[in-house]
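Presented below, as structure tokens, is a lone chain in the form predicted on its own.
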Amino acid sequence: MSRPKILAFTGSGSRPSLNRQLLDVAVKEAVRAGAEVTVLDLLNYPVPIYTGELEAREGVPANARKLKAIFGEHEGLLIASPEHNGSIPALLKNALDWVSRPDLGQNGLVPYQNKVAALLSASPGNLGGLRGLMQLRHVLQSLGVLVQTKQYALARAHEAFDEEGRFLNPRQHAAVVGVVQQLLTLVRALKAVREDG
């Protein structure tokens, strides 16, 4: 069986950020476990705030089309997202909305079909961004994505990493490894079902 193709990105609009550090650890573990990982930076694909009026007037922006194509090329999503006021960052929500729009005769949900998503978050707070992950899970499920049960919210994330971006606490590292392992297991299982059916 071919290597699982994973698209990894963060909902953070900051460089650097705690969620980018968390994602870096997860990406290294995914590669170590045999995945083919593409790291996507949403800041490199700026799109206007979605409105129906804008879409009707100008259509789907070129960068949104690029994102749709990138999503379509992958089998799994590995997302590390901060929490903004208990919900999803505007950068991430806007990208997901544009990717979901129908375009060039294609149903807007096609880029999300047969996808598995693993969710991570990092926050200086005591909940680790957990409330934002609940909202993100709901949005992705509405788009038809299978969001795996295992996730990780890293609390007090500003104290979690050493100067080289490694976890100071091995239990936190193990939690991220567990999330990545479940993602790759589910991607491989769904792929096998599709190939057999």
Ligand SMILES: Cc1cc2nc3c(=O)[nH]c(=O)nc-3n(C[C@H](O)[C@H](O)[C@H](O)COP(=O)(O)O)c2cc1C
Contents of the next structure:
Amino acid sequence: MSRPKILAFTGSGSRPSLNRQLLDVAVKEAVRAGAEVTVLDLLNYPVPIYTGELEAREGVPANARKLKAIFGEHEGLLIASPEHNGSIPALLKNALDWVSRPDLGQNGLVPYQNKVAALLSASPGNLGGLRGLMQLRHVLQSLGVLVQTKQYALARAHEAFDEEGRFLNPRQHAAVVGVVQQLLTLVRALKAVREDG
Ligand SMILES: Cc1cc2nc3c(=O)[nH]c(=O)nc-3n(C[C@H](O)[C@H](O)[C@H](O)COP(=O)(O)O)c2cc1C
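Just the form predicted on its own so far, so send over the form predicted together with this ligand.
Time for the whole complex; same chain goes first.
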């Protein structure tokens, strides 16, 4: 069976970013476990805030079309997202909304079909962005994505890493490994079922 194709990205538009640090650890683990990982930076695909008026006037923007194609080429989503005011950052929600729009005769949900998603978050706060993850889970499920049970919200993330970006606490590292392992297991299982059927 070919290697699971994972699209990894963060909902953070900041540099440096705690969620990027967390994502980096998860990506390394996914590669180590045999995945083929594409790291996507949403800042490289700027899209305007979605409005129906803009869409009616100009259609789906070129960068949103590129994002739709990139989503479509992968089997798993590995997302590390900050929580903004208890919810999904606008950068991420806007990208997900544009990717969900019908385009070139294709149903908008196609880029989300047969996808498994694993969710991570990092925050300096004590909840680690957990409330945002609950909402992100809901949005992705609404789009038809199978959002796996294992997730990890890293609390006090500004104290979690050493200078090389490694976890200081092995239990936190193990939690991320657990999330990545479940993602690869589910992607492989879904692929096996689809290839059988
Ligand atoms: C507009 C805004 C709202 C925020 N709301 C929350 C929040 O609800 N919960 C939380 O834990 N942190 C919140 N934060 C703080 C972020 O967790 C913090 O900036 C974190 O570093 C963001 O992740 P990043 O470094 O990957 O960008 C907020 C930050 C911004 C800019």
